[in-house]
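In the form predicted on its own, a lone chain appears below as structure tokens.
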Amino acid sequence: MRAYTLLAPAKINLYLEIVGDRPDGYHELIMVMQSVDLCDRLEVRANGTNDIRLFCDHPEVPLDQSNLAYRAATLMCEQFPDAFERYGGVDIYLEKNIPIGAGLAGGSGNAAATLVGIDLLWKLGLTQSEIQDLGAQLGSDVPFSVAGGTALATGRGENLATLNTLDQLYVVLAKYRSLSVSTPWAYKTYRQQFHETYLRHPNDLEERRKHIHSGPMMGAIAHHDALQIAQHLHNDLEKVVLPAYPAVKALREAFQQTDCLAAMMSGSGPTVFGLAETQEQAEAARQQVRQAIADPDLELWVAKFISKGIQVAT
């Protein structure tokens, strides 16, 4: 049977600003997203049946339509019925390395890898842009997960502009194994508390996007200036998540006592990351956080920024 093995990197947010409401019910966002080399591993294999079957080594991962990888395979079957009829169903084997419910786009990356794997398996010859368009039907982070690297994302996250790659920086990622934060809750709570700050006129939204494009974070990324990037890390969702989750707040504060350049919560949390210029600095920070918080439920990883999204494993 034919098969492809793919790597699906995690992503962090270096910048997340909520600027307004959208007619579709989502938020209008401005984000800078970055891939890191903490990866899930997927094998997509023809199974000689008409079924989609998902297998995973992690007991908490659902294996049905609630899983984005499963939904991605279903979408491919619906969009390309002739190829499905010719090549048949697929088995998806998922090795889960990215923590679950971490705000690191693990599920989105799995969906992106499934789309890429089935494209290869069925010899569809889709372009990256076409795969991203399919991914946008599954979730806001899926298009970025396909391409990866460093990108400015607007809209609900699906409009992407590639930025200078930052593949010389490192992060320490930290998450309590048993703690998760609901993304819908985080955005709903933010709307309830800060709706009066939203921009409402289309011209105001466009002006804000232009300001970000020419702003200090974009300049810092263009010049690979790690110190300036650290100074301009921003995440609006910290305003609602940190007060509601004292453990996440304390974890962020523990990072601020290390030699990291800066620390921030990624996405809707609960993962917190510390930004470092070298692997040695990152490893030292990991040890410092571990010493400060001895809770065995706390997991920590050192990861490197990378310039790519879904990759075929060699």
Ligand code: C5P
Contents of the next structure:
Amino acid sequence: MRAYTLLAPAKINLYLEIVGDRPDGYHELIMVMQSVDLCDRLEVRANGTNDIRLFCDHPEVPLDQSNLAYRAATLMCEQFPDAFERYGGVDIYLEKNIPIGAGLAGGSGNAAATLVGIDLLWKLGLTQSEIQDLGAQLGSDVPFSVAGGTALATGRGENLATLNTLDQLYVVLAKYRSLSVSTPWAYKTYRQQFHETYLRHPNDLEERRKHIHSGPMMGAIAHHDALQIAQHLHNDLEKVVLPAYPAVKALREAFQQTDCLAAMMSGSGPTVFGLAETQEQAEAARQQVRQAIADPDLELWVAKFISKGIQVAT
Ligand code: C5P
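Form predicted in complex with cytidine-5'-monophosphate (C5P), following the form predicted on its own:
Time for the whole complex; same chain goes first.
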């Protein structure tokens, strides 16, 4: 086949704890990641040239090396020169449905879909774990985006343990169209303000990682207990993003007045999500937020938890 179409779901963080510094300059994290069915659609097509070309329906998405999907295709050409020579370059058509600069891993999902698509196009037969290893070279969230579902992520975010699927829950996602938060800024600011809280000793880090396994969030997920999950939502990056972006703080507060079980910012923001047990509850909360904040710049989506990452569209 000369073309594949892939769906790349957004992710939210149900839990994000920054536990320390890493020698590579990144942060040591403990996260619970969850895929939701708000998906970008990406087509990878052999173009009969020696070039990678990226096309996108969203005017603000860069089409060069600064785009993670483009970088993913470049990485595949470098890693598999024989296949590149045999099959030639690729055109990537990207339909953006996930908001950009949102803390929803949209760019990571596009990179993951590109890796999966080129693997199929070039008949490489890579395993999921080989694709994830390639993805880790592109960004911390890419390995999760490949596999999706519900996962505990440690290290930089690339060490993944699959958890019980939670595919009965819903979220309302809310983001101001014109607002985005720089992830490097959020982590840098967190380091400046909270460095003294970082665990330093490798034994302490190991203890902390073990502790999370017996903690309340893992128990809540194992038992599919939505109320308990809602009570234990946590994101350290809220401590720097909410004070710097009062509109995001107000949005989170607006969610707390709705039928949702709880609300939190995803990743480095600025998307805020409200957790709901049913689609009706999510739709009601979406309307309640819309009534509380009439600003047309605010976009809202209802999405369902899903147990899959990158999928080949039929
Ligand atoms: O890996 P990725 O490129 O997605 O990370 C974006 C930025 O987020 C990094 O440049 C870094 O500033 C910050 N980050 C971090 N620790 C992590 C993941 C990301 O400090 N574990």
